[in-house]
Structure formats: structure tokens, C-alpha cells
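First comes one chain, alone, set out as C-alpha cells in the form predicted alone.
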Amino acid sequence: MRTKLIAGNWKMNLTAGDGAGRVESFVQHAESRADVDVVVCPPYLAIPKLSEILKYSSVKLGAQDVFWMESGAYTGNVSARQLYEFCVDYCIVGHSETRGRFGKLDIPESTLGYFGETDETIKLKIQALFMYGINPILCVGETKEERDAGQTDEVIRRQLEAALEGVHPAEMHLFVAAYEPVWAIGTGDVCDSEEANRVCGMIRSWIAEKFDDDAASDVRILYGGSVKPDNAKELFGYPEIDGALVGGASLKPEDFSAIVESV
């Protein structure tokens, strides 16, 4: 049986102090469901505090991106080899922000150039962190237009197929999806559970026919976009869906620890 993962993304929030009084706060009532994984994602700046907080903890610690060059000329990137130094074991990869594809646009629509994920870079990230034991947590899913033309599975099986072009089947253990439809990011819009049930199974049958059944029965399936207390044990009640990437509730540690205790 699959273990349900809850992953807090705490994006560009909170500094290096300020993420360890909330990690502290939290951590006790994390701690009291050992049959749950709970993942931190905090800015990279936070990373050296957090690991020596969490050392002793069940809770793990996990980045937000990384770089898929082990050293060298890339002024402000991080690599594997660097996050694994800090006992990172989760890393966010293909979040629809890196990939200019936002929910709710906050920043002025001629600067998306500088958001330039592409499907090669995601794939070679992936293959980064494979090499350090890393667990990438992959994030796929469709815009409101994407969706309205029918196009969701479609555009997820894309996302999919080129992220893990080139894996072999056993490092399939290390793997995380989630699905985050972008229309719901940000925007208080939670897409229905039922549907997200059915595209979490249909990650799953596409793991299926590209890898094998034992990947398949395996890999966690996550469901990110808006989950709150108040909507998470309704989606954590549906069998394709094990557990959640969140977003702002993680930044409150009685939010994040009442989606924990929803499972």
C-alpha cells in the first residue's frame, strides 16, 4: 500500500528564520502520524537551517528546483550534488511557475521570458536527481484554455513522456507525480475531486504502459492546486489520489498540519 506524502511548497515566502519557527511549530503534530510522509519545501536559502532542524525529524526536507549541471559556470543555480550536501531528499521539478504557465498572474506579462523551463530541461533535472538518490516530485497539468478545449490528458501525457525519456523502470521507485491543474494555483479554484481522481488514474495508467505494472501500483500520485483543510479529506479520500503538493496553506503551520491530519 502506497504511503500518502503531504508536500508543503513555501515558494518565494519567509526567510531562513521565520521557515524554522513555523517548521517547529508543526513539527510535533507531523511527527504524530508516522504513516504519512511530510515533505518542506523552502527557498534555497532556507535549506541549511531547515536540514539542521529536521536532522532528528521524520519530516524531510525538500527544494523547490535545482539544476541539472553538477558544478560550473551558472551564476545563481543550485545542482543536485549541492542540495544532497543539506539532506535534501524531495525536489520540485516542471512546477508550472518555471514554466512561465501561471494560474494568476502577478508580475507584468512581458517579463514570462525569464520563466524558460522546457520539457529537455525537466527531463534533465530529473536525471540529476536520480543520480544523487533524490526523490523528484514531477508536476504536470493543464491551463483553463488547455482544458476547456478538451486537451487535459493530452497535454499531461506530453509533460510525461518527455520528462521521463530515457528512465530505466527501477528508478521509477524514487519518483513523484502531481498533478496541478495551473487554472487552480493560486486562485482559490480546486478542481473537482472525482476529476482529479480520474487524471491522477490516468497518470497512472500511462506509468503503466510506459514502464511496467509494479511502477505503477508503486509511484505516488499527488493532487496540488488550492488544498486548505476544509477540501483536503475529501480528496484524500479518493484511491488515486496520495496526498498533496501545497501551496500557501503550508505557510500555516495549524493549515499544514490540519491536511496531515485529514489522511
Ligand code: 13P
Second form
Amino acid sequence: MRTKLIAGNWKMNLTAGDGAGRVESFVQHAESRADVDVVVCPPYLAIPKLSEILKYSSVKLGAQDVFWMESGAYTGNVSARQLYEFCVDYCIVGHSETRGRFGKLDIPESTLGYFGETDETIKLKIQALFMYGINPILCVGETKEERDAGQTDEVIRRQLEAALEGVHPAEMHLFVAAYEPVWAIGTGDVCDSEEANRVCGMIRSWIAEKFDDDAASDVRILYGGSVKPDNAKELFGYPEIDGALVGGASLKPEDFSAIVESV
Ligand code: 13P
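Since the one above is the form predicted alone, can you give the form predicted in complex with 1,3-dihydroxyacetonephosphate too?
What follows is the entire complex, opening with the chain shown before.
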């Protein structure tokens, strides 16, 4: 039986001070649900403060990205080793925003190339996280154009294949996948639950084929994209959906608590 996992991705929101206040106001509630794994992924700068607050809590700390080298002349980057020092247990990898595949564009199109995430860097990041026992949350998902062209499954399989190349089945116990259709992120346009369940099931079958049945039955596959208190319960009722990666609603303690409560 897989434990459901609810992860909040704060993206580039909240200062360390604001974030500490938010976490304190939902931590007690989250702790009352011992049957659910709850993770918060704040911006890097809030990690030291949140690490202190969550030290004795069942709520886990996550990061939003990582650089694959351990140390060196890589200005502006943060390594898995540096995350490990602050007891970071989870790390998002390959988010559509770091891949430069935005659902809703509010930045100049000419800047998209600067996000720089490729299948190769995603693979290296996952390997670096495994070295430190940090659970990668790999985001996969199609754009609106890809869905309309009937390429959803093909795009996702390609993303999985590239990210997990060379991974040993024994490492898969740390792995978490998140199906995040790009068109559903920050748009309020949630994916139909039945379809989200189908895609999560397709990801699980791919893992069974590539690794083994144990890896497939243990892996947690989340859905992300406009998850809110009013649609969470329906999504979590489907057998292939093991939880959610929540953006906007994770910034409001009462909404995030309600999503945890819907499990
Ligand atoms: P929203 O929940 O704001 O749509 O964001 C989803 C997301 O990108 C989580 O990583």
C-alpha cells in the first residue's frame, strides 16, 4: 500500500520570514494525518529556516531544483550535498518551468531559452540526488499542442526514458514521478481525473517494463496542475494517483491543509 504524498511547490514566492509563518500555521494540521506524507518545497533561501522549524516534525522539506556537480565553479547553483546538510528529503527535477515549457506565458518569449533544462541535465540531477538519498520528484507532462496532436503518451515516455537512463532498479525506491500537464499549470484548467489516472497508470506500466513490478507497485505517481481543495478529493479517489504536487494552493495554509485532508 503506497502512502499518499502531498507536496507544495512554492515556486519563487514568499520570503524566508513569510514562509516560516505559513509553515507554522499548517504544520500541526499536517502532523495529525500520520497516514499522509506532506512535503514543502520553498525557494532555496527559506530552506535553512524551514529546516530548523521542521526538524522534529513529520512534515518533510523539499527543494525546487539542484545542480548535479558536488562543488566547484558553478556560480549561482546549489548541489545535492548542500541540500543534504539542511535535511532536504525531496527535490523537484525537470519542472516544466525549469525546462522552459510554460503553460501560461507572462515572461518575454525571447527569454525561454535561458532556463536551460535538458533531458541530459535532468538525468544528472537525479543521479546526484540518489547519491545523497534525496527523493527526486521528476515532473513529466505534455504541452497543449502536444496533447492536441495526440502525442501525450509518447512525450511522457520519452521524458521518462531520458531521465531514468542508467538508473539501477534498487535506486527506484527513492523515485517519485509527477504528471504535470503543462497546460494545467497555474491556469485553473485541471486535467480530467479519469485522464490523469490513465496517464499515471501509463507511467506505472512504463516503470514495470523498464525496471520491474516491485518498482512499479512501490513508486508514487503524483498529479500536478491546478489542484485545489475542491478538486483534490476526486483526483485522490483514483487508484493510480498517489497524491499531488500543488503550486498556487500550497501558498495558502488553509487550502493546503484542506488538500491534505481530502486524502
Ligand atoms: P498550480 O497548482 O499553481 O497549477 O502549479 C502546479 C505546479 O506547477 C506544481 O509544481
